[in-house]
Amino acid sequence: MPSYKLSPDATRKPGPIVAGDPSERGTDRLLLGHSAEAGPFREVWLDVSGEQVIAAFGKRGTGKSYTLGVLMEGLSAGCGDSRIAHLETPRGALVLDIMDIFWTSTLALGDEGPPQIKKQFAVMKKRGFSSMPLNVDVWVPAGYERPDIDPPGVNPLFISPADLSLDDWGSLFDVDIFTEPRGMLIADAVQHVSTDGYTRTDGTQAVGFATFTFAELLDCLNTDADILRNYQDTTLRSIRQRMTSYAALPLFTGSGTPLGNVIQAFRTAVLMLGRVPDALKRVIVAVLLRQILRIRRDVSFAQKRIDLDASLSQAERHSLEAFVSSGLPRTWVLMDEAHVLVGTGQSSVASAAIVKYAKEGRNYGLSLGVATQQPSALDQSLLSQVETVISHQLTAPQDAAVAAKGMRSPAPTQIQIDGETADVDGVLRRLSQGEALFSCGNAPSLQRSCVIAVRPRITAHGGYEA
């Protein structure tokens, strides 16, 4: 590995490097690794006492997915002290697993078992770490389970059609909901079934329900007198066919899975999305993020009333406390290959939901961690919200330029790599596998970006070619 000598000193304080919280509380922190620069051994911790947005960059095979897994492991370590985390505040985590590689965090490393497990165990042991059980649950959208290859214990996720917005319906059917006849048909059907009600061709009345199913939408398309009169048969036939296909998906049957069953304090839910078609994937992500934002907004409001409103009666206070307890804990959302869902130039329900989550979530106790091998392909609206950058090796000029420009800490005044003078771009190009340039805007004691070596995983890493 290259020898890095940077100046001035990375921090104003001796001992471990701890960065991520502007108040430097350190009540909740995750072990990232250690300094990879010349000088004394110093552990590097991410302070997650406050909410934040972080990004891990790196070309394929350099460690960005591995780093996201390290963060996930820390968030799954449970309340209290461990070798990889110190957690006091109840938080949950949701991993949007685009490539289906994070379910392996349920597998402990050991010196017995398959060769890949033993190989990863040897790396972990050499670095002075040991395996420990983590609080991880694996989910998959209902209907996309594969019992013949899935590990045991995979949970099906259901979504209620009533939770889809009009934009979601447009994305699902690949139509413009406001200008195309097919889109306007969907909008009318949803409005009639959910709110207005309608008159059937036989003269009977159907009332609107806030919670509805695809079966009720199909009944509306087949019997609503106004819809049958106002839309052409070809338009009706096109939407009925697609609607029938979606109605057959187990994902949309029955009521949606309560988010409280998925996101729990001191636990991580891995949602495998690799098998799901892109249009449906975007809708699932949008629905979940909107739900998380809405629930946490209300929980945060109730908590502030408890904290600040001295006029509350005892009964009112108990009622608010019960509401908070029944809601979601503070939550991290982690997402690999982020450019797939929130790429430059994309306009989708998922990208809109992710950007909104990043912009507003911190007010409600929500954090976001994204990873991408193409930072230049990531939406600028999301990049602008990032406060911490962990950049592995990047050699494509456009990607290295985005990472260098996005460093949130001051650049070192002097950089030497193997005795030769270099700049930040030179560091990004020379980093070895597992090394990263760490930069944090919420770090009063951090004087500059610094080179770190990411700690070994303590559970199986699934991001390798097989």
Ligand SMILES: Nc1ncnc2c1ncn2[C@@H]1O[C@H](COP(=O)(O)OP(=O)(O)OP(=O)(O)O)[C@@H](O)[C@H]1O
Second form
Amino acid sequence: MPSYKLSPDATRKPGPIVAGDPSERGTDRLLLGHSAEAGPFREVWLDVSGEQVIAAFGKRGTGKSYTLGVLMEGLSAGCGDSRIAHLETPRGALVLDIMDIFWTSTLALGDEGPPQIKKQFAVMKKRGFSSMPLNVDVWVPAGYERPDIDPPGVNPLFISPADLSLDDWGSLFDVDIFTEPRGMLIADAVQHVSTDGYTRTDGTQAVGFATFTFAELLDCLNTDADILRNYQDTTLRSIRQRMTSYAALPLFTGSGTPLGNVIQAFRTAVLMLGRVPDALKRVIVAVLLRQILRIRRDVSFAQKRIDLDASLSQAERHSLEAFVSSGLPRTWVLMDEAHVLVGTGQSSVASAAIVKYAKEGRNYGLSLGVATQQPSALDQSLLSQVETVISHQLTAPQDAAVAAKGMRSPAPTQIQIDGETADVDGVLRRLSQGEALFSCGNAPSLQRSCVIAVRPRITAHGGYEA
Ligand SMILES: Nc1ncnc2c1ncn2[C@@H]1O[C@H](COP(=O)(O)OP(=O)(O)OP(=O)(O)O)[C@@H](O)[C@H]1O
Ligand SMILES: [Mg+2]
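Right, the form predicted on its own is done, so what does the form predicted together with this ligand look like?
Okay, now the whole complex, with that chain kicking things off.
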């Protein structure tokens, strides 16, 4: 590993480096690793007392998914103190796992078992860590379970069709809802079954219900007198056909899984999305993020009334408290390969929901952690929300430029790598696997970006080639 000597000192005071909260509260912290620079041993902690947006960059195989896994492990370590985290505030986490590599956190490392476990155990043990069980639950969109290969205990996630926005419907059917006849047909059908109701060709009436099913949408497409009059047969046929295949998906049956069952305080839900077709993946991500934002917006509003409104009666206070506890805890959303869902120039329902979540979420107790191998391909409006950057090795000039420009701490005034003068680009090119340049805009005592070695994982890392 190269030897790094950077000036000035990373912080004015010696001891652990703790960064991530503008007020340096330190009530909630995750162990990221230690300083990889010349000098005394210093742990590096991410202060997660407040909400934030954090990004891990790095070219293939340099440690991004591993680092995201380190964050996830810390968030799943439970209330109180452990070797990898100190957590007081109830928070949940949701991993939107498009590669299906994070479920492995349910597996402890040990010196017995398959060779891969023993290998990862040896790395962990050499660096003085031990494994512990974490609070991780695994979910998969209903219908995409694979009992023949899945580990036990995978939970099916259901989504209510009523939670889809018109844009989601457009995305699902790959049509423009506002300009294409097929899109307008879907919009009309949704409007009729959810709100207006409709008259069937046999003269019977159907009443609109906010919580509707695919079966009701199909009934509307088959029998709604207005719709049958206003749309051509080819348009009707094509939408009915696709509606029928979506109606058959277990994902959309029933009333939708309450998010409170999925996201729970001091626990992480890993949602495996690898098997789900892209169009559906985008809609699921959009629906979930919008729901989280909506629920947390209301919960934090109610919490502020409890905190600030001295005129509340006892009964009002109790009812607000009940509302808060029936909502969602503060939440971290973690996403690997983020450029896939929120890439430059993409205007998908998922990217819109992710950007909105990143922009507005902090006010409502919502944090975001993303990883990408191509920071230059990440949506600008998401990048601009990032306060903490953990950049592993980057060699492509356009990506290194984005990472170097995006450093959130002042640059070091002097850098030497193996005794030779270098610049930030030089550091980014030289970093070894698991090392990263760490910078944070919310760290008053951090005087500059610093080179860190990310700690070993204490549960199985699933991001290797198999
Ligand atoms: N902090 C670390 N400590 C020990 N080993 C690490 C560390 N970071 C990464 N590694 C090793 O590097 C390998 C690749 O890491 P990782 O899966 O995170 O790569 P990646 O950057 O996500 O790559 P890809 O772009 O291919 O997804 C891991 O399987 C692990 O063996
Ligand atoms: Mg990866």
